[in-house]
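A lone chain, given as structure tokens: the form predicted alone.
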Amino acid sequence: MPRTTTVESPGCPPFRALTADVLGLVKVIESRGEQSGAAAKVVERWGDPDSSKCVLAASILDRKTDPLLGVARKSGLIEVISVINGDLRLSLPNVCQDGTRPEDDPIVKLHLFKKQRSESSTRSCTLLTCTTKGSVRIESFEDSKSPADSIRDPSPTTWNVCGSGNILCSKVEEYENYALFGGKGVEVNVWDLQKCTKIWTAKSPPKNSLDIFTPTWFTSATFLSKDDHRKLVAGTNCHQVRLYDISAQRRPVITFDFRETPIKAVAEDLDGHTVYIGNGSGDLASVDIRTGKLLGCFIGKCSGSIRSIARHPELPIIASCGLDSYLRIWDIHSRQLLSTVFLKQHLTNVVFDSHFRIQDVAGSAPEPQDVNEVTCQDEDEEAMPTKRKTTSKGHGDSRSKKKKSRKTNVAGSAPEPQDVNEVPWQDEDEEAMTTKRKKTSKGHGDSRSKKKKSRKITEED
């Protein structure tokens, strides 16, 4: 069982997510409840269980009309799936430069863009892919309702983003102009993604007191804010946060420890410097980046890693899910657990699907087949409790005609019409016993009297 603290919470609000696990299985939790103690379920499941196409990288295209999700797959698939309905519009394999297999080389990032990038249609996207070896590519293809009318870009952009060491995170800014990418052996960098050029590589900061140097492995790493990809924030597996500012050194500016355990996740808030981080020992924390000051913990300790965290671009809210199989739901604010959500399986991802409203769902008129079973429910329920009070009054018919009988006498209300002739009959009955008893008692007296009579002749004489 996690580790978790029980704390008084005023119910999750209305909001809509999508998890990824290691079976490949895509499920949907919402929480359609406003009033206190609303809690979040699963709602949806999309896909068979099936450890191959455990996903590895997940992205969701949120916008009001047609969402679309992306996932990368370990078999090597790359799958656009809606986010309204789990309809497959897109499967593409991922195609490697020097003939390695989809499995040596996983995708370790995927992002779908929210701008058009392809002028031949309105309705075609664009996909960014970034394997562990370095490789990145840009494709667009034409949306369409199946996949197999899909048409793929036939001359994709593709690049190497490192000669050595393994990808291990990667992100895209806000305004998508802009990637940043770091890994095992890999210093972070930046690119720019029109002209597809490094613009700025961090230096591996220096050695410490006592002459030891610290290997470059970032984990994890997110642009701090929308308006600005000057400033990144980054996580080591040495547990070790770190901010650069690109515009004034390649060295780290802040430089910050947090527990004891590589740090997994990190997410960036809107208010543009604030950061949520979680380790590998289920640890998540808020922490101001501008000082490198440690904002508070949340409460209810996970008891797993922590693998994602994503932050609602609406409500005050953060998801987090990682190797505890559990989806959690927390108040930025007073850092509070809202809602749990067991899902079985190892969880990789989570993302929001903004555009949720609960009016949607609550207006939705219910399917015939679904209204016939709650009739047929109804009828049945009804019918039990009527059975059980009927079997009950049988067994106790003859108790409460005494009952009746006895209150009717005393009170002396009017009985009711089934009650009145069973009544009068039990009064005869009675009546005649008490006649009975006292002519029976009668007898036995005059027998005792003609015998205290014999006795006063005898004496007499």
Given for the second form:
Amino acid sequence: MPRTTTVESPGCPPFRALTADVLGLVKVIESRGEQSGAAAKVVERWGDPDSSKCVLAASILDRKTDPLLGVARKSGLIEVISVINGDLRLSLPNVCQDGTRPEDDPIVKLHLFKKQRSESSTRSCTLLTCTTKGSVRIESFEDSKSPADSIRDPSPTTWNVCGSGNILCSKVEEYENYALFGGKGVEVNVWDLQKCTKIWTAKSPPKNSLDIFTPTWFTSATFLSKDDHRKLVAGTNCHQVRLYDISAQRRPVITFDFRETPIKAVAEDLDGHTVYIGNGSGDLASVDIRTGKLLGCFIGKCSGSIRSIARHPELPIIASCGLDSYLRIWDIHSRQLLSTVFLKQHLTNVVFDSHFRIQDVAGSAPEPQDVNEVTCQDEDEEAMPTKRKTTSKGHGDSRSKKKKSRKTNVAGSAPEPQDVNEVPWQDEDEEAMTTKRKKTSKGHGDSRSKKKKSRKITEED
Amino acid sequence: MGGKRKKTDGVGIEGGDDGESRKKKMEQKDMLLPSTVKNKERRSAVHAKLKHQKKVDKRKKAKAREADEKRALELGEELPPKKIPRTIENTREIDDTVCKPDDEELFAGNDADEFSSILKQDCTPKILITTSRFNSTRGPAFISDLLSVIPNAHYHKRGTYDLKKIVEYAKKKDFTSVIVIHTNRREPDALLIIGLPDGPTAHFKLSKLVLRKDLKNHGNPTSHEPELVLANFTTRLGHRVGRMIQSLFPQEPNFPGRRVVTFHNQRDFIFFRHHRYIFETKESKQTESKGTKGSKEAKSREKVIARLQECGPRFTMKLISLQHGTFDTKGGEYEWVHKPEMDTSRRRFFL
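Previous: the form predicted alone; requested now: the form predicted together with the partner chain:
So here's everything in the complex, that chain up top.
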């Protein structure tokens, strides 16, 4: 019996996401907030359709000033583009050591480092690439004016993570000291990126009761939480999800099955115990990894294999994309579909640009609430609503105006941390403010977290 | 007491004029819902009355329309526009995956996909047809029919080979597609089309199979390359399936053969038909009888009519899944799978 009543679904919060697809296009999808009722839509498209430029891996350097997106293409080309306007910053032809064609040894992982690995210059960018055959390379580049003549670090760090087998999944930890690799015939292993040494390898689970050994074939893996590099979650081709704990044992701590098709994407939540898993037939679910229990499935007529899941660093939303050419935005609490965008091609990657804001360009008076709310001692998810400053007026703006607003925002955001120290608000003031905010914001999940926060603040007082 | 009041209201409906009392009627209808009446006899009476009223209204409307048309015809005015009946197809759910003719990304995608080498005639299609492990009665008959439909198709016995091995073999022998006909209880019930070397795998349900020998007055196809008609493949998925089917046939039809193979999509069911056609010239009699003016023209006017003769099998396919890459049930990624949660609307179609 089909469900005839619709579940109350809040509007889509303002976000900005970038997707990469098999024709090498990078598309920018924006949603302008729930007040205007505008659904997410494609605002920009970068690149020309060309099958040889198929994007294999993408990585975003998500920072306030000058965010960058790195894309690794099928032809072996690595490009770094600006997230704001799509300008090509860096273009690196594939450099293979022993003359292998890039088609034979495609790149599976690209990572742009947040922190500067070398102190040599201010505008350098460091990236890690990993190919199917397992050769990992960390290189630094000086950023110069023209993308062609960027200065290449003369001595890239390269090493090989596997002797045989194919690397299929890789992930660099939040603080960028460790990286994990896994694949077909390659057990999950963790490497120290500073010393380039392997610190841990998983052990395959024993034969089952029928004495059948399932061959190793990892299709996706991630670190479980930001602060801890010792817990890993991996999805296998035989539809298993495994939790590894480096400090405990080499065999998986928890193993459970999910549906019938290979786990193609795994993403961790900010709370450190929820994992989102997507599989080859388009099922997306969230799982509490501490117990291995399924929290629930994301239901929404998703029919194609899920290739990538991205969690927004602040808002309670995730994005999934895959072979059905749709980008879908989901609410993580209610697991409702918030928005879908049809992007015409098979998508390979999705990333969020978390510093996207819509500001009231008309410029209402600087609100004291804003200052008031910047109490950064909470976790990230608690702090999430603080930066949400959306107004419907900003919606109809032209593109250039928005860019400007973004820049102004970047400039304006500098003095924020000072405000943390001076929280001289009285209790009643505080409460009045929060109630006012509650009235104004119709956002989903906001009010709850806000309540929490107000409580916290009062406790401190 | 209440019953009496309702009765009078009912009289009011019958007495009221059609155009004027529409509003009134609506109000009364709200009041007179049969479901609100508790007594069964009363309720059925009210219901019968409502139904009768509806019937009368409908007849009136039809008559008025007819009269309008007649008057327009007499006065030589333009006829009132004919109303288009609402069908499930033309009220289908809005789908943003429907292909638009001016979509350059679509063409770029087409150029990049797995079938473009065949469709651009860089290589000729070569088809391997095989069966499931067990195969009897209608299965082989269907295959022999199919062999006469698809040019350059070769039947290979399945034996006990794995399908993955067969795919490997076919790749080595430069086949461009593998068709597997699956039979269950001596009746073909599924069709698997695998594009090679790395094309997608489509899994169809097969139903309503009528073999050539069971068709009355069937024709016998010649060995000319057939023309292909693909109708109604509108969405991106449909487009892809259509291209996949297209890649089974040679791209240059031999028109003297007058042979046409049709894949017609309607409500996600793909109907297969195979015909021979002929154009015949017939002198039309109507023009002669019409008047003295047209008699000169009538002699010269000849009507060309197309006549069809069905030959070859007749069957219906429904897409179950489209898989990325060649056949791999365990580790395969799907581009599209039919899921029960998609069946919440009758007006939602995917092809």
